[in-house]
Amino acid sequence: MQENIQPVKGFSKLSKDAKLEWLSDKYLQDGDDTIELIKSYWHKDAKTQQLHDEFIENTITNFYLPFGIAPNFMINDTLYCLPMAIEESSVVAAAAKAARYWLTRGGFKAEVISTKKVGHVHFSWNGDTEKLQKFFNEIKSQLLASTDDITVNMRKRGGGIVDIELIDKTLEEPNYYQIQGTFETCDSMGANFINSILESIAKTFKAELANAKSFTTKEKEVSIIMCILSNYTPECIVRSEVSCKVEDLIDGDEMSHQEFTDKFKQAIRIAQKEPYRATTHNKGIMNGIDAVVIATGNDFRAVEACAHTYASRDGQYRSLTDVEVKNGMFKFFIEIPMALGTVGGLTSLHPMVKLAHKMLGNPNAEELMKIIASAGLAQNFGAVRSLVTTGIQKGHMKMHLLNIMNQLGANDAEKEKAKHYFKDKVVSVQSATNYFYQLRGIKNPNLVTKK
């Protein structure tokens, strides 16, 4: 905390423009200077911003990110052009690349396998557990049935609980006990829904248990601990593959079609088995996921953590893909689990999101399902292709120049002239600014400024 700052009060039910007074006042050097920075990023249209505002608490301004496109995916014998929401220099031009490739060669084949979603009420609870598993039978259905005005809209569109039991896990904490739930949410991430439920479950379980005339006083005791969704969801899976010919791998002289798969396949089995590696490869791969489904206005923090603890689900943390090379023929592809909505939310809401889906084609859940594993495949056939032919550097640097150039406060000329310039060459932070340098006649860097 800085010197002289007291804690604020009542700081939420401020104006916004109170909220900016407050911060300048209090945290900001230049105040006025940087509220204008702050305003200039208002959307123009005072209805847009009211609506970006009411998006989270104490909203002082939107944040951007570049949205762009990568088109020529080929999904399924269907041409779609993928929304992509990222600050990372080189990730749409990757996954672009990668969906031209994979064009001529018959495309992403993907399914969905399951979309089983979880959700548990955490309960402690001092008995014998066989007694408790005979009473949860008894009253399941009942359980059940307590939820029937939560449940009724979902049941119309073929979505619901699927089942609820009852898990002993007193031997890893004592006296703690699961009432586990499955569930289909359709189109819906599913959260509000399965959270309510839960939460009715357990309002039932404890009134069913308190009554029930086979227990003992101490018997009927029961702490509900919380009721929550999960967002690992293994049984909520996607798998998209791409395959091909080994001979029809290479499309330049790099390196004999054999050699490629050699070294493509042997860079897999190190991420399968090296955690130091799979770390890095399966954050490319969710550089493409990521992309997509924050483009979407799906939730993202919720993605990254279901994947990173499949990819832990044996003890070790592996690569997400695998890759198959059988009869000469080639195969890389992933099994993610991935729970997604197409309704509700900021879907319906934000006017980016909206626009994300209608380039897609509005797809319903398993259909972005397919779309964002797909998106995460090229992302990773990308990398790899690069790390084990040029290197990744090479086209990552290119796609950073820009970036470098701007920091150094290049003007337009001369970021075509540094585009020009570095066509054949390596790029690097130094070689950059050096050329930099050059442009301007400049010897001492100190002595840069913009124009």
Given for the second form:
Protein chains: 2
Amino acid sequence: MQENIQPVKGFSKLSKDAKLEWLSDKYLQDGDDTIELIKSYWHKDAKTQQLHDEFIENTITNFYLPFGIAPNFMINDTLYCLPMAIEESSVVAAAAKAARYWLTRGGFKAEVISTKKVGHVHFSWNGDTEKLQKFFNEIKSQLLASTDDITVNMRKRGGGIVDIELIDKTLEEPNYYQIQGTFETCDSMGANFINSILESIAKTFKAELANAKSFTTKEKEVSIIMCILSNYTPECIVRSEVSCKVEDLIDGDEMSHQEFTDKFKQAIRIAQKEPYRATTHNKGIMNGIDAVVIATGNDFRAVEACAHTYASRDGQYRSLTDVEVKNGMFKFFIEIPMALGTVGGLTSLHPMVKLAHKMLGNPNAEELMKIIASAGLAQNFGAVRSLVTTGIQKGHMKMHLLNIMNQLGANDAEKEKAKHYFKDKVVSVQSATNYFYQLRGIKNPNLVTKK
Amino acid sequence: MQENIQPVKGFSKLSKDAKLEWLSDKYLQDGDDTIELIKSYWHKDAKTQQLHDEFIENTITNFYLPFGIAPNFMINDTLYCLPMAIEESSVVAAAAKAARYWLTRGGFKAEVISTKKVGHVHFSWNGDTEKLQKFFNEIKSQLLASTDDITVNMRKRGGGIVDIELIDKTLEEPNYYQIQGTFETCDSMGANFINSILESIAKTFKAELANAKSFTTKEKEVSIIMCILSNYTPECIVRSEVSCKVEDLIDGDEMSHQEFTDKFKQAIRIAQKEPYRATTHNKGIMNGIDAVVIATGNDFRAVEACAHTYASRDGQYRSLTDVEVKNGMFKFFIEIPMALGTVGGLTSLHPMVKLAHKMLGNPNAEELMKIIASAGLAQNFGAVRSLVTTGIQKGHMKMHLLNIMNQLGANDAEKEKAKHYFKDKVVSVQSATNYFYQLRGIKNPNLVTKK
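Let's compare: the form predicted on its own is above, so bring in the form predicted in complex with another copy of the chain.
Expanding to the full complex; the earlier chain stays at the top.
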């Protein structure tokens, strides 16, 4: 393949059709058919497709994530239907199941603890820290004033810069200091806002320092290393919890409520103590969180990075959820930092994002934090409940059954039969495949007799 | 809104149309228009749409993520064009730019260090650890043999169970032990494979223990807490690096190569030492990684959780990339664990996932690990390079300009003018908005004069 391929220059400036032609010629080798396939994923309305194309560079088509909905989420006495964009087969099913479970047990109670965001001007300066601190205090109001243009609209909405402070980091790295800004960004995620402010502050700081009368030539020099918001926002944090009487925990008779409670508590303690488990435990939480984060047009990499750093904040990577059983009451909760926006970014551009917001009653950022934290808690409850009772594979593979059948080329009738057949059986790729070939009365080409 | 809404039962069993009707009636209030909008996002071919619907539960439509491509990635002397599914405006542009930069400097050199995955049967047992260990050794071959049915196909492909061992965790939690399995899952991500094996081993272990002749009644009892793979796979790990002479680092004349190198090194040291920065630094890496992970049908929550836990492995959350400057050579590298699949899951079902694999030359899992690690390294290089030179906002907002213009309702001609106007200016939401209103010759309704 490679002989054919040369580096390409100015690719982003090519038309979409020219990009497709190049791609097909260099990397796909079967020409029109593949281009037709790619185009079949375009929105039928050209203006709508253009909107989606312009979100990023070099867009060739749309990547479909399944957009599902999970009803019956009672959060702070409001009944929500959650929009979830996710490719994993069992996530929406598990969310809906957990929502339904807690619906009859009081639902989710969520609160935002705080909403402060942070960013830093990282710089290198060689001199006496006290002298710098004194200078910083003197010019602080000028630094703030220099951002007026950028902050004016945010201030009208009740946000803006909460504070800026000088932080001495010279113990960690010679000559290293930060100007740390704290921000209230209201209903916007705030990344662009914060970065623009920090770049502006750095510029003013550098200029003021160059003019500082009492500073030597050397002291007037500063190297601005970088200006950047932090995606770690431990002070932009939300809590959600569910609770009920221990005796109300069990629906069926597969397990006593005491055994369930004991195993559930053990599972959570293990996720608190054992990083191998904590990673997977938190991954399950993020299944629910990311699905709603994506559907509402937020940045899941930011939410992920923040959550996992928070999980490791005391020096060991731990579970983000915890459980408490006291006086016969079972309480399960999550505390998780997340920076979300309900304005800006894609929120008012992407038609399906707008739909997701509408479905949620057009929440503000704090309401969305509560909804998403509850989605994560629900997902985790569902996973841990399955793990300590039936095992995770039963529910997961039940949802994956259709995918396996589709892969084998099953028709609708065969899929229906498979669903019926596996109602009370554990699905595995192997068992589903065997069933399929049995159904068609042909030999499974992969079947190997036990040695 | 809420008076109208009652919990819904058996929702997943409703037809797609009935689900849409319910959603519209309860949460959308404007009936046919919204349903039409939702349906306009369906694939025009009903069979294709059904395939996408069946990936998860309660699918109502497709969530479009922009599917972009980043050409010019030279990785181990092969020239790749990367498929990237991502909503953030500057990610593909930055990846392509970094790829082009390193193309003329030798490209990326990547290697897989190891590919072992792990999973655990977590259980509670009360008794003498040595006695349990002895018993475990005795039944180990039976435990392994009990999984023959599940492992037969994987063994044919060269994988399977590498080992199982008993781990004493009683110091962390009374009576807590693990059977830790180590697995080679070849080109599949392996989650279902590992979980099925663990559940099978647990069943056999429990049965064997109940029959253990030398054990007391109490010792014969075991509580299987849970069986689950770990998404933390520090032994399934890949490394990618770029390197060149320090003097070849600089293209233009904005900065000397010495200043660039110093600032770049400082930026990386800060990301190694300061969790507030490390979070954002790694978030940027994941921008590149997740975009390819999603496009190739892999599970980005698993990749995220693993990467971030690894970043905190020594007790402090740190950068996943590092830099080394020695003998006039600049070397920048990433070491990151990730569990990927190129078979199973969505890889052979989702037409755009299949396209992504094809575009990459249908790589196996190890090749895909190398490609994705290189995407992360490229993304990070681009971000840090921008941060220590022009600042991050210039490039980022340039890409976001079209989104702002679309939000304001700009037409194609206006967008072209804006692109031209901002060629050499820093874009902010404010400046772009002001420009737009100026262009139309009307008063900016949001404009506030400086106080």
